[in-house]
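In the block that follows, a single chain appears as structure tokens, in the form predicted alone.
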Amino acid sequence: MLHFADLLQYSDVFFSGLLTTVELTVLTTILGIAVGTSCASIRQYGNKTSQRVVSIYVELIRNTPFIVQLFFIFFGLPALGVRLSPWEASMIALTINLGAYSTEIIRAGLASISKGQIEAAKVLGLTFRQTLTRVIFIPAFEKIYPALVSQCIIVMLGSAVISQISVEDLTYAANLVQSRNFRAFESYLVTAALYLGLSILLRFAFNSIGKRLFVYREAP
């Protein structure tokens, strides 16, 4: 029989793990999209050398497992004298990972903007920076926003592996609880439900943000 009541005494453990997961998700989403936007701009408009550097970064991250990237940062970098806490290593690994995947998503959006719009901006006397922010970025992000949101949620779900380096996230909480009460089925079922709920809430939050960002499109 299932005994979910046995988990009630560990509700603070689950809540603490959930907060850690949310905190890392919010921070790495902001940083990862910033990295992705910068790298996408370089790949689309930069010189050949900078484009090649960004391309190497993107291909390296996209073609290696996230857990290997995480272990390299946490266990490998100390050999070079760089020691990071589990939380810091996880934050960096998640940011780098999201940055690489979002680079290609955002670059697709930038590439979808017609040259005619860019030429029109030049005719109006806008600088390249003004053209990027006012003519290119907003329409580009509107087109790729659903894909970008999905990628952010995928990274959040993939963050479950950071428990392997003792980050006290939601998965770490589940492992801890089931090791104490041996209710593995109940512990992981509750954890799965919390991840599902968090995914739904994140998508709702992203959609609300998107409506505010692109509200000008709905104006008559």
Given for the second form:
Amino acid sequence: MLHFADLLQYSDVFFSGLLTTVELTVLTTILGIAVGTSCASIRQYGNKTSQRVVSIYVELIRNTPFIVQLFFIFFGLPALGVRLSPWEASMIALTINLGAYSTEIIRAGLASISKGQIEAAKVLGLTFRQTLTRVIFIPAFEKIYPALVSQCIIVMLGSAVISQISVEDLTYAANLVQSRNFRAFESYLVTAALYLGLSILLRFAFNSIGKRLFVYREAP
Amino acid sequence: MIEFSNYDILRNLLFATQWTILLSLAAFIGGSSVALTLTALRLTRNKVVHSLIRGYVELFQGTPLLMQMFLCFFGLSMLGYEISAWGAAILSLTFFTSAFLVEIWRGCIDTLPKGQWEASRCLGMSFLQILRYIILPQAIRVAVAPTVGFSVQVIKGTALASVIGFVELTKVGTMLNNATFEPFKVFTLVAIIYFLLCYPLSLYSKVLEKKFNGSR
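For comparison with the form predicted alone, kindly provide the form predicted in complex with the partner chain.
What follows is the whole complex; the chain from before opens it.
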């Protein structure tokens, strides 16, 4: 009943789609966490006005579907004279999306660092930079790392939507293949399996990065 | 060619919002019934059942919701089971919702100290009595806030049903965009409607979280 062999000749289509998805995921993970870290710092340590601006951004993104954000950026912004390619639009949309979610997550981490800990660092004569990295950010990230990893994977899975504005990602490949050979079930099943593999791989990669990043605990 | 006034656009969008709400409700009810069954099965502490549920959660949390919808809609009809966009959307959203809820509720039950199970057993309570009088009253209090919070994800998830052709808010948004060539206005309105649906739930979930954390 199922004919997976019919998909073999399209393996390069799947592969290039997979590559696009991975590329976008890596890029937006880095950019999104950067946005999230900056916004979380503002929410935690900034002044009232900037705190309010950040929380409006976070709530707006968290309470609207990603596909609407994507359509707004890709179809809506050109009306204001901002013309974006599908690739650019999806990168911006994914970054903004992950940025908002990671702001909330990272802020929780920052909130868990007690004031006394920062004051203690000052008393011990640590420089500003040392305090920032070793006393604030690394311990804060360690606490929220599992949640952050899950969010990055959710955003990666959410990126399937960008096929709708014709970015040639993994889902686009699946649609293309099933429109060629009409093996919809097989094509989507293989693609779902690829996504599953990708999310397992991503979790594994994040965990090994985490082990490197938070190694300081093992020092005597 | 039909001219669309602002009123027409809003009217159409609000009409479509009904379908978004209906789909969200159906998905949430379906998802929580499945999740409830799975959570109950998990309590039996059978190893095989545990790993099956683990696999179920892993499968539906590890693949995109869009792909699940494609599989339900195009895939099933290719295999000979005719299914409407409405049916496929409910089916896939039920899988999606239940996979997340079962994981959330597992966490809520697991936060209760193991000693409570042991103590209740020592007092001679039966399994059902332990559930009824000891575990559930506490677990439900913990579970309400994250469950309400997750309902926001369900509403946002329904937007993907537009891709398989189910006419809800996002789909009407794209249709109106094609008819009016005013994407900025249309998608801003669509986003505002989603925000008005989701934000109260987000706020409510936060309030509940504070309330239950304070009382413990």
